[in-house]
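One chain follows as structure tokens, the form predicted on its own.
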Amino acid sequence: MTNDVTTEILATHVLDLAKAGKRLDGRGLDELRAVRITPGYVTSADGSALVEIGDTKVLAGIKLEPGTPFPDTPNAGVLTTNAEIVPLASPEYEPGPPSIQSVELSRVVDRAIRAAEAINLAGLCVTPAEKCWTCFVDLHVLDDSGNLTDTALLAAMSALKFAKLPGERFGIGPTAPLAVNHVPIETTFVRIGDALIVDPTSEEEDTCQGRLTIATDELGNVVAMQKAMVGAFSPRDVMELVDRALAHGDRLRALINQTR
């Protein structure tokens, strides 16, 4: 039997499932896989965690570093999110240049930190148009078993969360934990036929007509919102999504508060 095949078997396999509110794993349309944080797990970094929502796995690590001010933002910080998606992590991807995928993914994770923000920049400016922090999220992909844009956030919000200012390092102050004023949540639905299905897996993804991503905050905003592939979501979808996205926000940021 040829991959097409086989492909096409599962993904119709998929959509029968979901028309009954049924998925392959036995989780409900609702239901997030288990979710796991492990702060600290790279002890060189200011701030790192490792998160893994069910087999899919992202590590964060922050590095925070003196800079020089952007001109048209003299009084503030530098945020800079990056994201790799290693071979390893699926069989899709290919050693290389960065991927589409990882560009998309770190865009969509910084613009979010960037709306809600997360992070005060302008308390990271030492001396205007001369010295400041640049906070460095870096994001490592180990394993791409679907819905890595809501993973990575949480990775980025958890290393976030238990990152420190290294002052005494550079000689610019005390050491002291990162300021984090706000913690944004991304919850990410796929449409499959008329479902509307919470943290897909890659098989899920595959047979997907339509991809949303919602983004809030802990006051209840919404905060970001990412469309993606042609299926279309009504005005009464999207209001649906978002309590649904509220929801499932603030259970994670739960998460991230009961984590040490």
The other form holds:
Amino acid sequence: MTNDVTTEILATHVLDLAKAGKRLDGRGLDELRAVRITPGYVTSADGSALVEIGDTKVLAGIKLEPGTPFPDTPNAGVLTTNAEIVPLASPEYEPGPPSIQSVELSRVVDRAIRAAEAINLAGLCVTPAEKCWTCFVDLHVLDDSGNLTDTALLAAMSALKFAKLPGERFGIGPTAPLAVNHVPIETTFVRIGDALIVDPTSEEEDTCQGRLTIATDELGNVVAMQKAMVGAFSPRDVMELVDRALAHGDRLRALINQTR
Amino acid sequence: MGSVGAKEVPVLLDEHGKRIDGRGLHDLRPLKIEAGVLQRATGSAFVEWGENKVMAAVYGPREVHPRHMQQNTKAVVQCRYNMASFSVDERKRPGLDRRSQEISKVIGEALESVLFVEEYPKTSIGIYIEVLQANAGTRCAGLVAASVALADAGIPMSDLVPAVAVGKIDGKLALDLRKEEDNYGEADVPMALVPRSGRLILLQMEGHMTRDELKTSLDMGVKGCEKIYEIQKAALRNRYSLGNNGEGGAQ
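Based on the form predicted on its own presented above, generate the structure block for the form predicted together with its partner chain.
Let us now look at the entire complex, which starts with that chain.
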């Protein structure tokens, strides 16, 4: 965070712009920044993707390794999502144990993948209660210019879509593409005064009055939500944002599906 | 949700549409709230909600520790939601796991939305929630308790904050899920309402819902919150009414 005075000047400016239906970077209130997906960014991973939304950059890497099923789900593989917001990503982040922001980020991304049943965990079981695949989804935040959540899930899903199960390396069957059944997409909005804007930049996040992330799947279901930060949304706001999230979800999903 | 490898799925709704504990789809579990239950805290509250037992304490406004977290223009709200190791069936490792950290964050941010933090610069308002016995809905129970504890501490707020979860069991929307319904149900939407503004300050969701189911869930949750709000007010009235043989009273 910069100092209190500049923060307040910025907040007032962002609010004045929002009242006029405008934003700092000239976007419309329901307009996303440019989205770029680069699959296969790191060849050392079993699947990877660098996703950029505007200046925000998140690199997702997938590693698949043999493991043991959890005792309460003996017939399923294991999915583990972790996010690191490393100090190179923003002046606000410091080295040390996982920050509360990175814990929330990984849990909100994990929730969408899990709730949408994006990957077939039962298919990752090798021998019930004994052997399964563990799928590590590791998110590396490289540049935080706002809206990490949407960028991170898009990176995770792009990486999963191109991931290969390294059967030959571990002597567990052939090497084959990882089956991705559903593609959840998260869309994040913030409130600035009465305006509800999509895909906030970090300046907009710093001055907002509440943030709402909505995850949808390709069947038109809402599969996860997370309201965060100080602020409030009426049920009517929420439903407006659900409709907007469904529309953005379809567009972003098409973008993943076109990516080669 | 966790249908993968799950053991036996219990019957969540019987042929009469009754739930495991005999409730209808729109019924809350029994809820009891007591304000001012702890001696040392500035404010406190105990919530017994179905088989949940949750205690909340509020300290402050007071000096900020660690000092570097101090803010010049407002109070910092430090919230900690913690579950006792014995509060769940299988012993939970003591301390804050990632789930507890996330819940602490969203509850703290929710409650800061109703506090006048600008009135108390350079101070800390500490909100401590201890789940002693858990049976689904503990983040809502914790928030309900914390909001009463804040009022008990005499910290100005724009409103009390009721909270409840709506879920989907056997394809039907149901208010205030209990453990089996949460474990084997198809969706869970916890929410917290500011009754005076009609706005939500906590909202999470996991599972599968259509747009229209979600809309109905929000309506059901708001109605549930309005009932809880009355019980919260009654708890404070009970603690501070003059007829209460001099006990409690303003500190």
